[in-house]
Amino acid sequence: MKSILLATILGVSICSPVQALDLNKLLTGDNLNKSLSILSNAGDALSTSAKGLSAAQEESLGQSVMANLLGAEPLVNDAKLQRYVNQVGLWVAMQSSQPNLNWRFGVIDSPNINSFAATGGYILITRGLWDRLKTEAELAAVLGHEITHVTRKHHAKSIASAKGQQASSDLIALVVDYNNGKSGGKSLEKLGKAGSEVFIRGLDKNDEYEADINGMVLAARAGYNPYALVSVLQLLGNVSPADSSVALLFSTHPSPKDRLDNIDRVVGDKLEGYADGAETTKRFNQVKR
């Protein structure tokens, strides 16, 4: 059974079209200017409900946030790694409620342990996290968690909430400036920072718990051992809170212990029938070398 699932994963992933890997294109001024233009009608939506954001506005907001992240930490210069992470991510995303979203994945050159998602289907993990993952199933679990943040619109919801009030206000102010013809370099720079405010403040802890559980379901559907997320959280739990590489992660997420306790309460052994899913793969080991 396990070998059949693994063959299915590899076969579909290889046949799947790999999305454009050059996320650095997001850093161009033209792209950011276009984002401001598309977001020019987003003020009311951001101030009322995340459901009011159109697909184009979510895409533009995601572009701006990712451009801001990539401006600080570029992609790891390893095309093979970037292609592989896209293959795994796309396969897991195909199991989600939005399989046709224009999903893009990447590994950024940061020693910190973290992963990020943004509206529109943008997902990044850090080199620090990648270096610590031991199996493809663990990578799938991390990506499944982030994919859930996108499909459940957690970031857009946070921006529209009181918790993201500052980010929302900044975005609305930028849109007003744009509409008044005041958009310039500083406004473009602030656009990404405003959207990135959520990464600093963190999401609602219930959204993190939901991403854990649904991420496990997506991993199981993709043919992986869903309990690989437990391994990742145990890994995180063994990192000292005083370690600067986890400072942002620990300040924006429930503790690994609390997340493990929640998985035990909600999932328990309900996914045990999928525990013989794929874990490590030949291609994972090849990229890890």
Second form
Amino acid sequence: MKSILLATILGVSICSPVQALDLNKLLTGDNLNKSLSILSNAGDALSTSAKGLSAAQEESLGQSVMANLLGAEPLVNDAKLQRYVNQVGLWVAMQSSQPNLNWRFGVIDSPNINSFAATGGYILITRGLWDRLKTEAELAAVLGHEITHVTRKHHAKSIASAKGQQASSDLIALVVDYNNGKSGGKSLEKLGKAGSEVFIRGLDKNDEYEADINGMVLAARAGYNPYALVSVLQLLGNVSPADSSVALLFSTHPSPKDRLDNIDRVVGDKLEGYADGAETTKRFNQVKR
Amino acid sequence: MKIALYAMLVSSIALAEPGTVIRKTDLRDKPFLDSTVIGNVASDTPVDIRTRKGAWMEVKLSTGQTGWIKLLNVRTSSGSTSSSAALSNVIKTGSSGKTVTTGVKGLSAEQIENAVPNLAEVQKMKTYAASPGDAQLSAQNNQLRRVSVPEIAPTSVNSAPNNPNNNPMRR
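Instead of the form predicted on its own shown above, give the structure for the form predicted in complex with its partner chain, please.
Every chain and every other molecule in the complex is listed next, the one we just looked at coming first.
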């Protein structure tokens, strides 16, 4: 019954882009309540890998989200840098709960300071952030943070939250579309837009804190000084919030100070036994020149 | 003489990274817990950050004394005032889903919303992917070793660190 209703409501948005906008109108009163319960069920499904997105669906969602981001700015045109970031990123990801995911990393050619993750194992950091990193341990910590967003499925959770009803309904419509084998170029584009909403709205604050903590653990497991994340956050804390290069980062994350306070409380000296891990490497110095 | 003065000025500017000590802490002569305590630093003391090592940071006090303190005992960003007015403005515009900043080059919210998807660039991204064997070999060649580290549980949802009073002095 629920699935029929879901298909009926979502059918509207599948038909045409113009009608898709009317989905907002449908989400009122009784319809809103019905859709919300449907969405929350769908959200549960999305957040459990067994009943949620299949690996193939996670891959196409991630791919379309990346296509959208890389449509805003391309990759930095430096093959050596791109390969290097993949070597470091995969090494850190191999210490995670999903070592065998098809991990792909990249540096996007934006002066802003930010990093992004999408389902299926896609991770980007901006040139603006890369330029400010002083050691490979700092890079590993940033990538560890993003890897955690992927392994803990924070995006699916955010998309399914009430905060993102519109994005959620769009996304579920597109997943239904995908299931029906209707995923042409147009629906991939819509999927990319819906999935990218997360980067503008931001993830749950507690998921950001969790990504900081586990990112430090992953960096330590990969042989780095995990407190390099503290250096990165202190660096971010030195950037004026009025600076446009951090506008999107600061509007979608807790402040660097709050993140440091959280690390202080949750990690404190628990990882001090690993603080003598690597700070940097010869490969870092080779690409950093 | 003039040149020397200029050089001194330049180097002090380049090195000066200001921070504020957030809790009373020991100043040590080396970045180790069992090193000699050479003084102590009161809460809210401004310091110049000179370098970092492991969980430690070498700082210089206004008295000219230098020593090592724990990284997490220092906050940057001009002390504890995180210019909250400016920040909340950014947050307001951000959460409206509208443009966070206008006319800014880079990855603004506006640019992400208006982007034309570039699948070719995603294909290019895939060509740079590493294999597990490569990543492991490259890590070995760079003296990185896998270490066994237990998970750390994040704290509960309601204990977000907004209240500094929740932050007991543990060190």
